[in-house]
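Listed next as structure tokens is one chain, alone, in the form predicted on its own.
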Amino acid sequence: MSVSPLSRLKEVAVSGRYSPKENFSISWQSPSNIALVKYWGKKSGQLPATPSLSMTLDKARTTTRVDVAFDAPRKGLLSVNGDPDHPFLPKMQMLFDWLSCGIPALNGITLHAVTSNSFPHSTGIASSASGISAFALCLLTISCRILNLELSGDELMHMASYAARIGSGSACRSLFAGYAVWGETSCLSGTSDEFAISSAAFVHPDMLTLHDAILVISGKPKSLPSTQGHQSMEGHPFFSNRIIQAGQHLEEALRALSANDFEKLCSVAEREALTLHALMMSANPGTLLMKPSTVEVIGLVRDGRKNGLPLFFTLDAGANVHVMYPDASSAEVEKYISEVLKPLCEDGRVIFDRCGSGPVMLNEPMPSHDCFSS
């Protein structure tokens, strides 16, 4: 086992070299990410069964503020958006409890979180990834302030990736600009099952401007929570072959990103998306998350490509479709999306997004919103 990325923080924490502070608030905005090589199935310790590759998004993001009090009688994480029984609180509580074990100072404070999304939650647009990564950054920034410890930006993101995995596996990939790889692989040095690393330095500049139009086929929460989906891979008859396939697809995708080979990336991403849903459908019990409009959009994306448009689709664990295309062709592809694909979306909703630059710490106070409002 490698040295924990949190070791420096824990060394200061256990020394007791800190004192109570005045109450304060910390706010972070963190993006979602779309996996091009999927994370589906895990080992004990919240570790991935296969490596995954994702593109960090820009507009699909979660904004989270954590209010910290030292003088309140009750300690711990008490509410999310004023609700002590908020459905997202258990994931946040899991991360808070895990960090508190190594950073005792967190046990002496009271936290209230206020959080909102720029997109519908639990619909296959990785709201847990953006939400948990934002919360992890808040907790680590709070810890540093209490402990009078300064970290570099790279060190903070490395720690946050390691910690965020505990609350949501895919959250560990949202801490980096461009593209991130999570899971140990011989394809890229420095990879680990315990945290993600940036692969942007190996990516062709044109691939860092890739667009992603998120077609909201359904804004309703998906019927299969990701936790149950990962569990369904245990004993799955096809999963051993999936492990081999994921490694091969990761190598192909990294080569495509480096060489600016859009056609190769298209081929890998679409195979990955369909494999993910095939695994869900063939599990016991099987789950079908695609809607009729999902399938229709997939067909129309392929029709557009046959007619010369550079675009491809990918899917997360939900009905919504991500349509990806290069910046140089954005005008013609977005015209096709608006005229042909948008009518198939719920209320005509499309989120035009693109490859993003990662999390941002906010200085301005965050207004109170309903969690994951659309």
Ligand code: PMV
The other form holds:
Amino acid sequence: MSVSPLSRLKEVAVSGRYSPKENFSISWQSPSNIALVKYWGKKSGQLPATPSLSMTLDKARTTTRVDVAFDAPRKGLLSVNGDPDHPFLPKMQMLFDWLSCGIPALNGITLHAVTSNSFPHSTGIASSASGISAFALCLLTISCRILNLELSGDELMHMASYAARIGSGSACRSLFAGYAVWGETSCLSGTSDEFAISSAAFVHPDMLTLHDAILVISGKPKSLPSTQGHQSMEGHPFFSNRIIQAGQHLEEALRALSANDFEKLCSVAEREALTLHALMMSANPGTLLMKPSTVEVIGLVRDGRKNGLPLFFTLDAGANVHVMYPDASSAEVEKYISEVLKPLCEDGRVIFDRCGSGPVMLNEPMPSHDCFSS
Ligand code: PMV
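Return one more block: the form predicted together with this ligand, after the form predicted on its own shown previously.
Shown next: the complete complex, the earlier chain at its head.
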């Protein structure tokens, strides 16, 4: 693969082979992901301050269709779900503007996006990861089509990861089956700050069957947007140590995933989750996103583990708790979740998901699935 993932596309883009064609639509469905080693804090250029590692989800997906017109008078990305002021449009616009600098042909077309999530809003599932990765795939597929360029599946995911990062950092990890690593680290070859890589090759097969039950403690939108959260790491008194710790945690998590060492994964994932929240609490101003039920659920997850159940928790930047467990023990852990943890959730809401196999291109836009259980 080339050093600059977009160089081949750009080469064709400036060679002038582009000629307007018939209008068409492209649809992709892309999953969200949950970080086990967290990305929190960035360098300029939308680059991460630390490496991160995530598990790609299966059912929590965004389906996006982009309708392309060559003959409309106004050019550019004009609407999302028919709305020119859709709240998700600025992130998509950022990605579109960045990509169209390298691929000028994108400036000569009109785009309308239609997008829907398979999961309910404000449940602690990152819709920007699934939404931006789906949109990046649509834009690159559109570019290839109008430039008569064929890319292999791996090349497309690689480029989409590179581009998705511009709209939302964590989105660049959603392009791969199983697990993905984003951010340069000496403990894994091929890593980069500019795109994520698949870690499927060195993950034990049993780890590809992990489940993630998302316990909705609060359905309210989180009070700390991630852009603000990343910024709060600038000048943070603990940040230089956090950078060292994230590297060590990544190495530990990768070893646990390849050795199928569930206990080691529990330990590192829970330390990561608590560190993320500790960093937020100790920033200036400090932010407390956990609710009393978040803390109660964490205690009960640990009690369950003491009593022999294989499960651990992780948290995103919010109050909701992700409970992870192996497929082989799913019946007993899910019984514990339903009987003991679910009563602490808002309206008893739990979303059962698991490790997934990455994005798919659709011939027909599919209806969203329902992975919501109450
Ligand atoms: O991708 P962003 O800018 O929304 O940041 C994501 C940050 C966390 O979700 C808290 C952690 C992560 O690595 O996904």
